[in-house]
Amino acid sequence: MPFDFSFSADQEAFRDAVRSFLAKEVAPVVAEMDEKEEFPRATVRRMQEEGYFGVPVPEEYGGLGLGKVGYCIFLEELGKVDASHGTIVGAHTSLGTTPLLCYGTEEQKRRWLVPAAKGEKLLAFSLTEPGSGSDSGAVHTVAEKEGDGWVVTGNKIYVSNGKEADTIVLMAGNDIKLGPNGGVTAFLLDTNLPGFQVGRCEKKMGLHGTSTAELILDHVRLGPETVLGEVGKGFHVAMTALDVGRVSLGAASLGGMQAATAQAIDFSKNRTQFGLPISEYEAIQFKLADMAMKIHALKFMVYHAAAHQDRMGNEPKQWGRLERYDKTREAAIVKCLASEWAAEVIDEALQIHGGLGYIRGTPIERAYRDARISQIFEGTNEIQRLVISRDLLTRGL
């Protein structure tokens, strides 16, 4: 695959305007938002007016029709704001919208996906349970038959955007005992059905602006319309989903890291200490030269990935097995080193804060708590290294 890219004067001017508008309505708030605790209801609705909730979705399906590139420059200008709003955009749109666009009906896209990407309607997605994490095949939420529709009960936990969704793409084990290939169906559960409820919502060391919430199922009857995909295919919805996510969490990170170094030069060079600013010091010197190599070798995994899956398209009976593949290691790769570096990174830039970086609401604080999940969710990065060594092994390099 071709390593050459660049970005065109659309994406540059898409890129500028996302920029001016975070400025002007979302990094006023985040300060409040993370002291509160509380889902920025203004904003997010802001962010829909303006479409970024759709932004990779065909302009027919009510999107900007941008694709996956221009999705990573808005994730990586959000990233550079506030991860809250980053995370909650991520759950409708990677994990939300990338279903329905791949693997949906035409009547599913037009009942779900056109308001999700024109900012009507707000996704979740949930697959993890209280006994199945990386394990992502163990579901135990079941979805049973009953006539032409289904009957699906069980608990999920840790769904961003759990709280506020008007729709989940939710995993239910069809047939449990032949475990994720053939057992594990992906359904749109509209969260106003009888028997659909909002149990516990977590409180977390970071991302105080998402919900984070336990789902609870009893007894939900589902149309047959609402399986997305093939019966027994959800994992693979699941999967095409996640490679998306894996991306864009990527470009999300790269912009988290980008706006921890530009706070630490900053404060490098008007921090003086022995008569000196401290960027005149080789120690603070070498951690913004170890920060900066690694922005500039994210951006290009993160952009050559996004692109790649420009070119694959969104229709999964078009793809190729060894593309599928290439998609799912490459995605695995960004995902990992993004949220490590990032972590690294951050870590850094609060270092050359000094005791400053430990305060309490400081922008480098805020950064450093709401940076950790990265190497957690879409999939831990054990898990990341399994996908990579395994293919690995069976392919080579």
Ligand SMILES: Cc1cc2nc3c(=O)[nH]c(=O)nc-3n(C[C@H](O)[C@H](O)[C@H](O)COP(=O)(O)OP(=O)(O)OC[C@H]3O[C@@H](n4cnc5c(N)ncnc54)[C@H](O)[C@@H]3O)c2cc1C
Given for the second form:
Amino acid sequence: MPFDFSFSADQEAFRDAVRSFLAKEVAPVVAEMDEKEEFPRATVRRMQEEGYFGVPVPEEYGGLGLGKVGYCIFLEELGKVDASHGTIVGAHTSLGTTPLLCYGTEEQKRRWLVPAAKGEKLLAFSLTEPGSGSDSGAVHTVAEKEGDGWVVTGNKIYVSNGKEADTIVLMAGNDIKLGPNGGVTAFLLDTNLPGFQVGRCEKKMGLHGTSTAELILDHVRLGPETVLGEVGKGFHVAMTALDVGRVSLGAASLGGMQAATAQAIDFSKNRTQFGLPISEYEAIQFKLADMAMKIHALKFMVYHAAAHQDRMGNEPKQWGRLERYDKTREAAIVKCLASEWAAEVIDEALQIHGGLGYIRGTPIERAYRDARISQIFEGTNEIQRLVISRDLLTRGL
Ligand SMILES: Cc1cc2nc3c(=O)[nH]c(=O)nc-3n(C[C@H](O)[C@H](O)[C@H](O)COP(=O)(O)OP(=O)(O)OC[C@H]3O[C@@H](n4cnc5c(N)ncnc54)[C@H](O)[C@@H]3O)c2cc1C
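One more: the block was the form predicted on its own; return the form predicted together with this ligand.
What follows is the entire complex, opening with the chain shown before.
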């Protein structure tokens, strides 16, 4: 019985409800959103109204209370429909609400988490800077003490939801020379404050519905109540958020892989060459079999990791050291394999579509462009391999 990998009736009902909602409300707008490269405000609003921006957040804080497993069910279904919407939800929920849930005071939760989970406010997460990408602890944005508050100055880049967010979970250096161990603090920065400005928004290969924004911080004054967690412990806050983000990225990738495979199966049965549907050829059948194997394996990995995080709960002070290491290693493994398998599966699905797969505007062409970023953001796969191998060399398998 300890290995009972099955969803409850309530979880299956949630999946069905999400699937119907997305088919009716989100799927019809995706092609136009991708072509126009516009943030999908109307569908984001509808998803917020349904509570889908607070799926894992407990009900007492305005969420649906469905935990990480429920959240991954949601992202898996969303991943089947559109990666841009998935990224918008992920930046808000994994990277925005997790830090509040795990490190926020009761007052911070009431002020920032409740409206975020209810879908009244949008969150973003900002760690990356021009000089600090993979070396994410090397932040140059400065938070100087002024009275009991802080003055924040610097430049952040590549912030998903950066143009639209009401509040940013922002990492800044309280003492830059200390680096990630003591020198980085997490702040809750409302984007209507004087000194805050959205800079350049990137044009991208994929994820055309998302904003990827530069943030310019020119002496933004923050009160003491905006410090999230302890001063100097912001790197822990960021890494806790990324552990959740990496597993949920796996769920969204899983959805993308299933959609691409379903499209490839359908196409192969309907495309006739040399007098037979191409699905009759072994070369195509074996590709489909390889795709199915990856989907099957990833499903177990994603939900194993999500259930593990649910069992650990949202109180970092109660987590043992080894438990933390296990969680981080597992999240890195899921992120790395999910993003690479998604790229492989979608590439094969495109190949099965032949020339049509390369034509702008087909779902498989969009999926191919959208999937590539998953090997880069939330920590590149080289960094995931560093995380996994360092832990392996310290603790063993
Ligand atoms: C669309 C998009 C959305 C994003 N959203 C967010 C967001 O919401 N919030 C946020 O904070 N950031 C965000 N990012 C930033 C993203 O997380 C970074 O781009 C990523 O972590 C890599 O950093 P970098 O681009 O500076 O690459 P670099 O760190 O410069 O890496 C360049 C290459 O060197 C490799 N490399 C670096 N160091 C090592 C090493 N020690 N060993 C081996 N290889 C190494 C990398 O793996 C990579 O292949 C986003 C980026 C994009 C493109």
